Each structure stands twice: as C-alpha cells, then as structure tokens.
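Only one chain comes next, encoded as structure tokens, the form predicted on its own.
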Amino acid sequence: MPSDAFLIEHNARPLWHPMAHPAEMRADPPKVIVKGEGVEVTDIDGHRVLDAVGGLWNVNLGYSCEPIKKAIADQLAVLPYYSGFRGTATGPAIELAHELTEWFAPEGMARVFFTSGGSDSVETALRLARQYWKLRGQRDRTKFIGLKKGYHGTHFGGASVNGNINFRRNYEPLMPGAFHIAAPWTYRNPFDESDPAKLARLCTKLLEDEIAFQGPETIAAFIMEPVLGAGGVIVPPETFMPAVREILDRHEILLIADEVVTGFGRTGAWSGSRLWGVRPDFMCIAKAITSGYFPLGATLICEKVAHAFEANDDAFGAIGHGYTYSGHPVGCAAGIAALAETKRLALNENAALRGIELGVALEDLKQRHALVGDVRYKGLMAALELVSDRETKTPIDKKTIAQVFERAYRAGVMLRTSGPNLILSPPLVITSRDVERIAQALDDGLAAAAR
C-alpha cells in the first residue's frame, strides 16, 4: 500500500476527476477518503464525517454491508468473470435478472439488459427505443424529448438528452434530434408560476406543443427522471408524470424513466415511477443496485417492447449493442445480496420517515438563514439552493458555497455542491440522530458563510 505521504504528494497530479476542472483540483486538491464504516467515511488525516452524499446517491446500505462483501468474495472464488455475450451466460446474471423483473413487476418491467452503470443504461434505452420503432416499421421515429435541468449521464446520447448546459456545452455538437421542454420547477420556471398544479398543466402543454411541432410520427421517446437529481433535486408535482404518460400514450410515444438515482427506495417508494403511479416502457437503473460496491446497471424493458424484438425474424431484431462487463457475475452476485438486504431492511420505509425529518430541518434552516433561497426534498433526496438575494434569486458565488461546504465538513458532515445547490443523498440506513447531525452541520456552515 502506498504511504500517506505518497498519496498527498500525488493527489490531483496524474489523476483527473469527473465533473471537475483539472486546474482547480491541482490548486486545491480534493479530500482523500481512506475508509468507510457504517454511514461515515474517514479521510487521510483521520477526520471522520457522516457521508450525507451517500457516495454518489448510491451507497444506500452504508459501508458495512457484510452480505454484499461476502457475495463478492464468494463469487470471485468460483468465477471472477465470464462474458454475457451471445452463447454464454452466468448463474448470477440469470438470477439477478429474475429478481429485477419480480422487483419491478408493478412498473410492468419484463426483461433486463445489463450494463456497467447509469450512463450505459440510458444509452441502451435510447438505442433500443430507436430500434423498436424500426421493428415496428416506423423508421422516422428517431427523436427524443427531455426536460431542461434533467440529467441522463455522460455518453453522447445521454448528454444530448441532458437538459443542463454544464454537461453539454464543452462537447457540442451532440446527437441531433434531441429537444427539451421546461421542467415543472416551482422555484425557477419561464412562467413565474409557483402553484404546482398550474405549473404541471403549463409544462404538459409545452410537451403537447413540442410533439405537435416535431410531429408525433418522428418521436421515439420522452425521457425523464421521476425526481430530477443532479439538476438540483427538482420534485415534479404529483400530477405531472401521470399527465405525461397520458399524452405519450395518445401519440404512441415511448416513456423512458431514468431511475438511476430514484430506484431502490430513495424517494420513499421502491421507484420514482411507482411513487407517481406510472408504468414506463423502459427503466434505467444502476447506483444502488449494488449499493455502490460494484459497477453495475441495467435497462429494464416492458412486455410490449420486448414482444416486438422477440417476435422479429430478421436482422432488425438483433441487438447490436452491449458492454464487456454486461452481466458481470461478481456485480450480479453483489446485486442479488444488495436487493435482499434492501428488502429485509425496508429501506424505502426508512427513507420516507427520515426524509420527513430532514424536510422539517431544512425548512427550519430556510427560515433562519437568508442564504437559503429554496429547499427541495423527497425521501432522502434533498437540496438547498443558496442565493445572495432572495428577492432576485441571485445564485450564491462559488467562494461562499465552498465556505459552507468546508465548515460543514469540519463539523463532521460531507456535503456535495452543484452550482448554487447543496445536495443531500445520505445512505438509506441513517437514523434520526444522523438527520440531526446533518442539520447541525448545515446550520454551522450557513452561519459561518453569512459571517
């Protein structure tokens, strides 16, 4: 093992970090995390903090889930890898696929295509959606519509349907045929509308207008996160996703639910689609499928779409798509164990209860700190949007939000910053006491920045 001195000397030197400016990382090297236990992580200096980021929305079971660790070790001992391409399969992949179709049966999911992570899962859904329409003889259906502020990963397809310029601008031109409508975001929207029900109607009207403008016969699918995560935890009105489903059905357009963050209980329901009572055509999952212990994802497919492929008898039904690590046996073994623990501990119920407590704490912080312009939360997905002026909603500067982060870190809680937002996505095994610790650290950070 390298020494601490080696790690400190070489931190942010040969290694570039995702979603970061290399020059900023070199000037201010990131924290080196060396240990995780329970819901806490420890840095190279021995400072231990509650991980209110949950790794990256994904460590739902915390860092001490022995059944997952054992499943990984046991699978490594008998079959560390074999391909899932045509002609071969492994036991863990078959078993996990069965478990997932059982788990997501209420959403109507019937088939599983394994990937290496969330971006892969979105890319797979986009490709299969286009292929589905070719199978149906409607080859003009190639376009996608998404939401502004939506996030769907980093591949060219996912980046193209992303609705945030920060993930698009440096890589344009992107995939043609991707269009966006305003998200139903009560704090910032083009209508200056704060009533959720009215805003939902206005945004669904935008969707209908865009479909009419593009021509429904040219649109393959609409993609959305049931709760928008990286865009700042934007919680749509409860009427929005069902209304979207009805509009899409009317025009025979597929619905892709990006559940990479919202799958497996984070919202308080087992999926975001189930939260809103919607059955999508595709679901993209990853992150908590192994609680972050192994890179794995999947695209789930409904029976209608599956039938078009399985009833086909020519080359258009062949899936010319896949990844070396699709259905990795070690990852699938980890997934089987993670699902069993997730169900045993009823993580969705704990997320709902702790989410209510967290929401109360965030509303209190908003009342007491002028820096907090808005708070948004659903289950254990939450964000505080910081502003320098509440009347104008002017976003806070980078220096100030960095001060909040650092003070909260010193107070014992790891946060995540994204633009003017402080993002919270702690493990789903947190306790009421952990919620209090998060609130106290945020209070300390906000007070320090205000001073």
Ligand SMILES: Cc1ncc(COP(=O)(O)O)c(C=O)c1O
Given for the second form:
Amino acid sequence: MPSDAFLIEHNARPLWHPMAHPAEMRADPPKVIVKGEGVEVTDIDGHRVLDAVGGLWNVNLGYSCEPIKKAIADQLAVLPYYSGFRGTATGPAIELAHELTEWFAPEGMARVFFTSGGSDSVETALRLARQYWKLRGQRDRTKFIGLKKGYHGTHFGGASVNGNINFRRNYEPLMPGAFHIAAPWTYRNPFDESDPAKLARLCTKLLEDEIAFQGPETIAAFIMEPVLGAGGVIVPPETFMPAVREILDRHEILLIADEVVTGFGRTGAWSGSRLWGVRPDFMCIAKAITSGYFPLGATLICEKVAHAFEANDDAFGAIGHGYTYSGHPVGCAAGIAALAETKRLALNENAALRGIELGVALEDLKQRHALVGDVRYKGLMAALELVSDRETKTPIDKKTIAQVFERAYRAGVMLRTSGPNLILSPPLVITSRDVERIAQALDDGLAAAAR
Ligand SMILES: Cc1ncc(COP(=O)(O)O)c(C=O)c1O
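Next, give the form predicted in complex with this ligand, keeping in mind that what was shown is the form predicted on its own.
Then the entire complex follows, led off by the chain already shown.
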C-alpha cells in the first residue's frame, strides 16, 4: 500500500477523473476514500461519513456485505476468468442469467446479454434493436428517440440518445438518427405546466408528433429511464410511461428501459418498469447488480425480440457484438450473491419505506430554506434543486452549492452535487436514523450556505 503522503502528493496528477475538469481537480484535489464499512466511508484524514451517494447509485448493500466478498474470493480461487464468446461459458454466467430472468425481470424478459457496465448495456440494446429490425426485414427502422435530460452513458450511441447538452457538445458530431422530446418534468418544461397529468399528455403528444414527423417505419426504438437519474431525479407522472408504451405499440416501435439506476429496488419497486406497470422490450441494467463490488452490467431482451434472432438461421442472426468481460465469472459470482442478499433483505421494501421518510424530511427542508427551489424523490432516489431566486428559478451558483456540500461533509454526510442539484442515492440498507442524519446534514449545509 502506498503511504498517505504519496497519495496526497500524487492525487489528481497522473489520474484524470470522469465528469470533472482536470484543472479543477488539480486545484482542488478530490477526497481520497480509503475505507468503507456498513453505510459509511472514511477518507484519508480519518473523517468518517454516511455515504448518501451509495458509491454512485450502486452500493445498495453497503460496504460490508460478506456474502459478496466471499463469492468473489471463492470464484477468484477457482476460475478468475474465462471468455463467454462463442464456444465457451462459465457457471456463474449461466446461473446469474437464470436468476435474472426467473426472478428479477419476469416482465416477459427472456434472455440476458452480459456487459461490463451501464454504457455497454445501453450500447448493446441500441445495436440489438437495429439488428432486430433488419432480421424482421424492416431495414429502414434505424432511428432512436429519447428524452431531453435523459442520461444513457458515454458511448457514442448512448451519448447520442442522451438529452443533456453537457454530455454531448464536446463530442459532437454524434450518431445520426437520434432525436429527443421534452421530458415530463413538472418544475421546468416548455409548457410551464405543473399539473402532472396534463404535462404527461403534452409530452406524449410531442412523442406522437415526432414519430409522425420522422415516419414510424424509420424508428427502431424509444429509450427512457423510468425515473431520470443523472438529469436530476425527474420522476415522470405515473401516466407517462404507460402512455408511451401504448403509443409505441401502435407504431410497432421498441421500448428500451434504461434501468441502470432504477433496477434492483432503488425506486421502491424491483425495477422502474414494474413501478409504472410497463413491459419494455429491452432492459439495461448495471450498477447495483453487484452492489458495486465488481464491474458488471446486462441487457435483458424480451421474448419477441429473442425469437427473431433465434428463429433466424442466416448470418444476420449472429450477434456481432460483445465484450471481453461479457459474463465475467467473478462479476457474475458477485451478482449472484448480491441478488440473493437484495432479495433476502427485501431491499425494495426498505427503499420504499425509508424513501417516504426521506421525502417528508426533504419537503420540510424546502419549507424552511429559500435556497431549495424543488425537491424530487422516488424510493431512495432524490434531488434537491437549489436556486438563488424561487420566483425566477435561477439556478444556484457553483460556489454556494459547494458550500452546502462541504458543510454537510463536515457534519458527517457525503452528498453529490450535479449542476444546481444535490443528489441523494444512499445504500438501500439505510435505517430511519440514517435518514435523520442525512436530513440534519442537509439542514446544516443549507443554513451555512444561506448565511
Ligand atoms: C441511466 C444510466 N444509464 C447508463 C449509465 C452508464 O453506466 P456506466 O457509468 O456504468 O457506464 C448510467 C450511469 O450513471 C445511468 O445512470
């Protein structure tokens, strides 16, 4: 292990950080996290904080899940790696694929394609969607529609369907054939409509119009997160996703549910699609599939799409896509253990219950702090959007939100800032007492920044 002095000296020097400005990281080096225990992490100075970020929406089981650690160690001892490409398979990949289809995703999801993470899972869904239409003889169906504010990872396909300018502009030109409609976001939308049901109707009308404009026979799929995460925890009205499914069905367009964040209980339901009672054609999962203990993702594929591939015996049916680490045996062993623990502890139920408590606390903070423009939450996904003026909804400046973060950190809670939003995605094993600690730290941080 390198010494603390070495880590401090070299922090943010050769290492570039995702989603950060290298110069900013050098000027203000990131906190070095050295240990995790329960729902807390400790930094290099020995300061211990409750991790209200849950790693990065993924450490649902906290940092001390012995069954996952044991499963990883056992698998490493027996077979640290073997390929899942044509001709070979490993036991953990077969078992986890079975678990996922049997238990996690019974909504008609029939097949599993393993990946190394969320961006890979999205890429897989986009590519297989295009291939599906070629197999069906509808070769013009190549376009995708997504939501503005949607986030679908960083590969070129995913970035193209992303609806957030920050993740697009520096990398343009992106993939042609990707289009966007406004997200049903009650706090900010082009219609100034705050009624959820009316807004859902307006946004689904946008979808109908875009489909008509592009030509339904040219559209492969529509992609959305059941609850938009990175865009600032935008919870669609409950009527939205079912209405989208109905429109897509009418035009035979596939639905890709990006459940990289919403999978495995985060919203209070096992998946975001189930939360809204919708059956997608593809489901992208990653993050909590191993509770963050090993990089792994998967794309789940519905029966109808699977049939088109499996019933086809010419070269088009072959999947010309995959990753060296698709079905990594150590990752899959971690996944099997993580799923078993997730199920045993009924983490969806805890997320729903603790989410209600968190929601009450956030509404209270909104009442008492003028800096809070809006609060949004579903299960244990939550955001506080900070504004400098509630009337004009002017987003808070970087310095003020950084003050809230630092003060909360000193008070013992790790938050995440994203633009004007404070994002909360704590481990799903948190207790009511942990919710109180998060609320207290936010209270301290908001009070300090307002002074
Ligand atoms: C909804 C969604 N899709 C895809 C991704 C990309 O996942 P990864 O960072 O594992 O590539 C993320 C990451 O946060 C995400 O939130």
